[in-house]
Every structure is written in structure tokens, then in C-alpha cells.
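Encoded as C-alpha cells, the following chain is the form predicted on its own, with no partner shown.
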Amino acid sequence: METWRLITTWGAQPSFNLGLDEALLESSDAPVTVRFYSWKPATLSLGYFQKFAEVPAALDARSVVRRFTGGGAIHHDRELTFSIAAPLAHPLYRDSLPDSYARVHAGVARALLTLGIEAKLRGESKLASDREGTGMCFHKSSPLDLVWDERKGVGSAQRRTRERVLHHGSIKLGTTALEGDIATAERVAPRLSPEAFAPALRAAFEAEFGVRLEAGVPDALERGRMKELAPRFLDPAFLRRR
């Protein structure tokens, strides 16, 4: 059975979260690494290719950063954020891009089922949560998104290099004023915290992918690279560069 590393960081600074994920994407000798984490303060992350002016919520958010992955803006509050970094040739990510999204989302759906939530890929259906003009990830859906209650409840994006892939995912446990009427877990688990949901997600990933997740920490090289990368995400020029 393959062993993957699990890094857990609750209530981490936005620059730490994004810097560490990018360091893991660059870490060519690292094992497959899963992260479970949350954000403090609550933070709006813009997709890499978004223009600041295209996201009205950016003016109301307490903290705003720009991700190194694409997609729409996400308000990182009342959610469990996860990432999976692995070699491009790993079975999780090989074959087509849609196949890799479907594999990862199958693991998330298995975890949500433990709450009684039957999450499915959107396919060709229309969603009540889709809205124009907000630039928000949960207001724009694709066929590969995980949905329930006719709304989007998991947002994902990937960044690929020649050697590695990192998949970001946001699992909504509750909603916020910036995201409104989206799918969340609070319908069945009103006070569910990321820390409380993490064991179910861990078990689901182990069962779905046939692996063992072993708790670990970033090594010295990853920590050093994270410290080098983190300031970029706080740079106003990087935030507003598009």
C-alpha cells in the first residue's frame, strides 16, 4: 500500500498557505503530499488570471491574495481547504485533466456521504448558485464540479508543471456574505468545523485511493522555499497586476 504524507495546519496565514502549497508543487523529491488547512484571517483568494476589478467582493474582504492556480475567487472562511501535490506521472493525475478532477472529487464525495450528503459531478445540469458578474468560484460551475442541493459546494483548481501537479480544493462547510446561497454542509451539520470534518476526509481519501496517509511536516527545504515564496502573495503589485 502506498503511503502519502499528510500535513495539517489550521488557522494559518494566507501567505503561509499559498507559499507552502507552491513549495510542495516545486518539491520534486517529495512524496505525494496531502494538506488539510484553514485560513486566519478569513481571506478572499483571486484566481491567477482574474482582474482585481472583475471581483466586486474584493473591495469588501478583510484580506485578499492572488493564488498561483486559476479559477474564480474563493472566500476562505467556514471551509476545509485541501491540496494534493504529486508527480505528473502518478496514477492520480495521469490520463486526461477531467479524469484527474473526477478522481479527486470521488474522494471528497465519499467523505461528504458520511454526513448524508450525496454530492455528484454537475454534468450538464444547471445550478441555482450560478450567477453572472461576481467573479466568484462558487457562482460559476463546470461539468466536473461537485454539487448538491442544486448548488456548487466544492471548488477546485490545478497547477501543473513539467514534473508535478497540485490540486487545490475548497469544501464549503458553511457560507458567508460574500458567497451567499451555495451548497454547504451546514444543512446537516450546522456547527461542523474543518478540524471535525478532517478525519472523515482522511478516511475517505485512504479508502478511495487505496493509500495510507501518514502525518508529517514540511522538510527543511520546503520550509525554506515557503519562506521565500510567501512575501509574493502579500505584494500589492502581484495582487493587482491584472
The other form holds:
Amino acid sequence: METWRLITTWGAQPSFNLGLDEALLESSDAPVTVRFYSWKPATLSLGYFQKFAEVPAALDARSVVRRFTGGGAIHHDRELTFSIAAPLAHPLYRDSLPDSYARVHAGVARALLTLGIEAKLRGESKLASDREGTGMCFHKSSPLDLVWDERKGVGSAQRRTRERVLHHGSIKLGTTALEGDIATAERVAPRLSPEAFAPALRAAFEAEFGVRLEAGVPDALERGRMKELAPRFLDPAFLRRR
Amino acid sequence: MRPTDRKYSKSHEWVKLDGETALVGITDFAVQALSNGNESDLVHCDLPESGRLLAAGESFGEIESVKAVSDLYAPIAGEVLEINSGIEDHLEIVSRDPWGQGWILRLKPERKSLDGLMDAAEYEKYLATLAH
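Coords for the form predicted in complex with its partner chain, given the form predicted on its own:
Next comes the full complex, this chain leading.
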């Protein structure tokens, strides 16, 4: 059975979170690496290509960064954030982009089912959480998104190099003032913390992907690269590049 | 069969010599791999300035599809002479016609040789190795 590394960091700074994810994307000799994490302070992250001016919430959030993955803005609060970095040729990511999303989302849906939430891929239906003009990830849905209660409940995006893929996911345990009426775990599991949800997600990933997740830490090279990459996410010029 | 008048890279770019210059684009496979079946799935791109010198294999830009940002790589070394400004706000052109109107860069090649890249038949074989 394949063994993947699991790095868990609760309440980390935004520049650490994004710097470490980017270092793991570059870490070509690393095993498949899953991260479970949360943010302190709660932070709004813009998608890589988003225009700052097209996300009105960026003016309201106390902490704002730009991700290196695409998609819309996410307010990282009341959520478990995860990432999975693996080679492009790995069975998790090979074939088309929709195939890779379907595989990752099967793992997430399995974890949500342990809470009693039946999450499904959106398909062609419109959602009650769809909203124009906010630039927020949870207000814009695609057929690949995981939904329940007719609302989007998991935000996701990928970054792909010629060698590796990093998939970002935000699983909403509760909503935030910036995101409003979206799908969350709150209805079935009030005040569920990411720390408390993590064991179910870990078990679901292991069962769905047929792997063992072994707790680990970044190695010295990855830590060094993280320290080099992190400052970009604090740079106002990068935040306002578009 | 894909066009035989050009060469292909493992990261799914193509390069076609055009007089003293070379055109670079991405293949239909790249478009398919990044898309969810719609022309409008490619949404943004960042491309280099004219004059930039690219090494073979260097990342020269980024393209966002509906659910991923992917790096683009130079199949050969050369100087960027021109980018296809027509595609920047109309990436559906790349989806619709990756071999022609959807070209991305015009380079002044460092060398005229395209040795080391795959021809169409070799690229097809390479793609077959990616399927399982």
C-alpha cells in the first residue's frame, strides 16, 4: 500500500501556508503530500488571476493575500483547508482535469458523509449560493464543485507544472460574514473545528485513495524553499499585481 | 493525426519554424487536459514581454482554465519577438484553433534546429504512454 505524507499545521500565518504549499509543489522528489491546515488570522485569499478591484470583500477583510492557484476569493475562516501535492503522472491526477477533481472530491465527499452530509458534484444545475459581482469562490460554481443543500460547500483550485500538481481545497465547517449563505457543516455539526474534523478526512482519504497517510513534516530543503517563497505572499505588489 | 509541419514538447507545446522566426503554441491535448469540455474554459493568461530571452524549457507564462493555473514552457531557446495579442482576452481562440489562430508566441530562435523535440508521430506515441 502506498504511503503518503500528512503535514498538519493549525492556525498558521498566511505567508507560511502559501509558501509551504508552493514549496511542496516544487518538491519533485517528495512523496505525495497532503496538508491539513487553518489560518491565523482569518484571511481572504484572492485567486492568482483575480483583479483586486473585482473583489469588494478585499476592502473589508483584515488580512488579504493572493494565492498561486486560480479561481475566486476565499475567506479562510471556519474551514479546514487541505492541499495535495503529487506528480502529474500520479493516478490521482492523470487524465483530464475533471477526472482529477472527481477523484479528490470523492475523498472529500466520503469524509462529509461521516457527518451525515451527502455532497454531490454540481453538474449542470444552478445553485442558491451563486451570486454575481462578488469575486468570491463560493458564489461562483462549476459542474465540478461539491455541493449540498443546493449550495456550494467546498472551494477548490489547482496549480499545475510540467511535473507536479497541487490541489487546494477549502471545506466549509461554518460560514463567514464575507461568504454568507453557502453550504457548511454547521447544520449537522455545529461549531465543528478543523482539528475535530481532520481525523474523519484523514480516514476518508485513506479509504478512498487506498493509501496510508503517515504524519510527517517538511524536510530541510522544503523548509528552506518555504522561507524563500513566503515573502512574496506578504508583498503588496504581488497582492495588487492585477 | 496532428500537424506534421511542427515539433512537439513533452509539456505539450508545439513549435513551427516560419522563415527566420518560430511560432509557439499549445497542443489540443493541453487544451483538453485543462478544460471541462467548453471553449470558454480557458479564462486568463500571462504572457512575456517582447525582447525577453527564453531558455529551452523555461516557463514563459501561465494560463488559467476554469479550475487550474498551469505553467507554459518554451520548447526552444529564443528571443520573444511578439505575443499573439488577439488571444489575451479571447482564449477561446486557443481552444478552437490551437494549431493556427491560437498561436501564443513568435520567437527569434537561438538555433534553427528543432532537434530533441518530437515529430507528430512521436508525440502521438508519447501521448499513448500517458494513457493507462
